[in-house]
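Shown next as structure tokens: one chain only, the form predicted alone.
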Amino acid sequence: MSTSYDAVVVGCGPAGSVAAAELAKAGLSVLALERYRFPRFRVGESLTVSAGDLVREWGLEAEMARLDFPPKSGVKVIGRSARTEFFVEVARPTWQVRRAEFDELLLNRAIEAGVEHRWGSVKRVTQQGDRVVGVGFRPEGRKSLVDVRAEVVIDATGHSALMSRQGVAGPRQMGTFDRQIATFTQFTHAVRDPGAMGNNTFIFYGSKYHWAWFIPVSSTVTSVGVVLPTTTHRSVASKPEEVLAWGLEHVNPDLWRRVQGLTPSEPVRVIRNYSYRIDPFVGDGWLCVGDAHRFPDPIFSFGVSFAMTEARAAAEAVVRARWTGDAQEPFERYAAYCSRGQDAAMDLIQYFWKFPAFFSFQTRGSTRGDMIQLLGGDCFGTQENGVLDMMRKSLREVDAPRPAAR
């Protein structure tokens, strides 16, 4: 292993592998570091259109089929007590994935593109003044650190948020949906809709901030998760298995119908307080990608797709900075690009929770095209989106201070 690179990417999930591969394709020397051996479990199995586009661009369709990743044509939302539902198709086909295999697929493609990869953990971000110049890396099986120098360090460590923990990026600020807990597992032979509709993402609405996901991740296995406010989670049970069982039975009767009598085929896992943002998330010689700087809420499965979208933008910013000799402008443009997309997603999610009936209405008629664009993960564009503008106006009005009563 060399001790000097054009770029070091920390974390080899979708964000890290995509950023590393794009940099290597541009001719940069890239070292990608990952702490956990692959394959390893990760939640976040549904890809939006933007991620599907990259999969096709990389020529991975045959691999997706070989791995039995179900093709996804849309998202169905089942309303309270299963009395209503609506479906939003995707603009272009995409996939549901098992992250263990999908992440490994992307990492292997990055290595094929010329990325150097090592297992181990980053223990230190190295700085000279305010500039990041590398990392202190402990290779797997060794006790001593290796000092690796780089022109730029990309934090793609997801929820671990390396740059924030090291005090380089801003502190983690808990978001609007931080007081929620996701409890999830997988089931074999859960009841799906017939035909191709059975491959789609289902969202089960219970009541405000009480919901569940149902995502087919192979021809036989389905990822199922229940999301509850902390207060509800604590009141129903103490063990994750008991919380999940309660949620499956009580959030929505149609969800219960699909899993009743089944035993989880995977351990029951829990993620707490997952909504957050970190700012600033770019600086001299470094930047953060995807969950390493922001995660709004998992309800519309934006996480993986946003990570991949931002990874490409990060690589473009690094390449532009390298060839122009000016890092400030490309990095600031990257930060603005990420904030625009993440803000749009947050407003969409908040509108869903504050105006669920109107949200359903917006998926029909003249605004349907705008909704398909947003729910497909296309939140980063500069073009106007009429339904998003309308949602933001409604959110401002409902959040505006009320005149004092006379």
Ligand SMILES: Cc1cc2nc3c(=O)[nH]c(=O)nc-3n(C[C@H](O)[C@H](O)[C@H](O)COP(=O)(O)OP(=O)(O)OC[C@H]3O[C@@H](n4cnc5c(N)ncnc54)[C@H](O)[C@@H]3O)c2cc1C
Contents of the next structure:
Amino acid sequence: MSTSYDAVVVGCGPAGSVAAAELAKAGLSVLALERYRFPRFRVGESLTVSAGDLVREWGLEAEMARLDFPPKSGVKVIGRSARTEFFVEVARPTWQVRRAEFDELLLNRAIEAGVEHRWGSVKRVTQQGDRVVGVGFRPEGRKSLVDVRAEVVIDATGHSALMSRQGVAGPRQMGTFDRQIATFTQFTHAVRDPGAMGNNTFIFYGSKYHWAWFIPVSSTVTSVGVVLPTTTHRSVASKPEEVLAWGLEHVNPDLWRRVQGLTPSEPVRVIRNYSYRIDPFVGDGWLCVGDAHRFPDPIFSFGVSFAMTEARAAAEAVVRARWTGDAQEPFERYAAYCSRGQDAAMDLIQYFWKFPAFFSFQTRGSTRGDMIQLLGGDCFGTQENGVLDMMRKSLREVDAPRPAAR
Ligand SMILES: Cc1cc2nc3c(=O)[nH]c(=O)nc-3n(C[C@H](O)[C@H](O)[C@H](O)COP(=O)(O)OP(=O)(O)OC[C@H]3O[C@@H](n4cnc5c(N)ncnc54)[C@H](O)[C@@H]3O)c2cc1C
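Since the one above is the form predicted alone, can you give the form predicted together with this ligand too?
Up next: the whole complex, starting with the chain shown before.
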């Protein structure tokens, strides 16, 4: 292992592997560091179309079939008490994945593209003045740190948010959906819809901010999670298994019908306070990508796709900075690009909870195309999206201070 690279990427989830691979393809020397040996569990199994595009571009379709990852053709949303539902198809085909194997697949492709990779944990970000010049890395099984220098350090550490924790990036600010807790597991032979519809993501909702996901991750295994406000979570039970059991039975009767009597085939896991943002998230010699700077909410399965989209944009910014000798403009442009996509996702999710009936209505008729685009994860573009503009207007109106009563 050398001690000097053009780029060091910390974290090898989708953000890290994609950024590292794209930089190596552009001819840079890249070191990618990951603290947990793969395969390792990660939540986030449903991909939107932008992730599917990258899978195809990287030529991974045969691997997706070999790994028995279900092809996904859309999302079905089942409303309160299972009295209403709507389905939104994807514009281009995509997949449901088990992250343990999917992330390993991406990392292996990055290594094939020329990325050097090591297992171990980054413990320190090294600065000279305000400029980031490298990291202190503890290789797996060793006690001492190795000092690695780089022209640029990419933070792709997910919710660990290395740069923020080290005081390089801004502090973590809790997001709009921070008082939500997800409790989840997997079931074998949960009841799916017949045919291709049975491979799709189903979102069930009950009362406001009470919802559940149902994501087939192989021919037989389904990932199921229940998301509850902290207050409900605390009031129903203390053990995760009991909270999950309560949620499966009470969030939506159609969900209960599909899992009743089944025993989880995985441990029951809990994630709380997952909604946050970090700002600033770029600076002299460093960038944050994916969850390392922002995660709004999991309801529309944007996380992995956004991480990949941002990773490609980050790699472009780094390459452009090398060509021009000016990092500031490309890094700032990258930051604006990420914020545009993440803000659009946040507004879409807020509109869903504030106006569920209108949201469902927008998936039909003339606005359907715009909804397919947004729910497919195409949130970063500059092209007009009429339905998003209309949603923002409605959100501003409900948030506007009301005139004082006479
Ligand atoms: C409840 C819930 C459900 C979700 N469901 C979905 C879904 O259905 N679809 C979807 O697309 N997304 C979903 N997500 C979001 C998704 O999990 C994330 O957005 C996605 O994993 C982000 O990818 P990433 O590469 O940025 O980070 P991660 O996947 O978290 O990868 C970060 C990597 O960095 C490594 N790392 C951390 N610190 C260090 C260090 N100091 N040194 C070295 N390595 C380090 C970690 O071990 C990890 O491997 C969900 C999220 C939640 C909370």
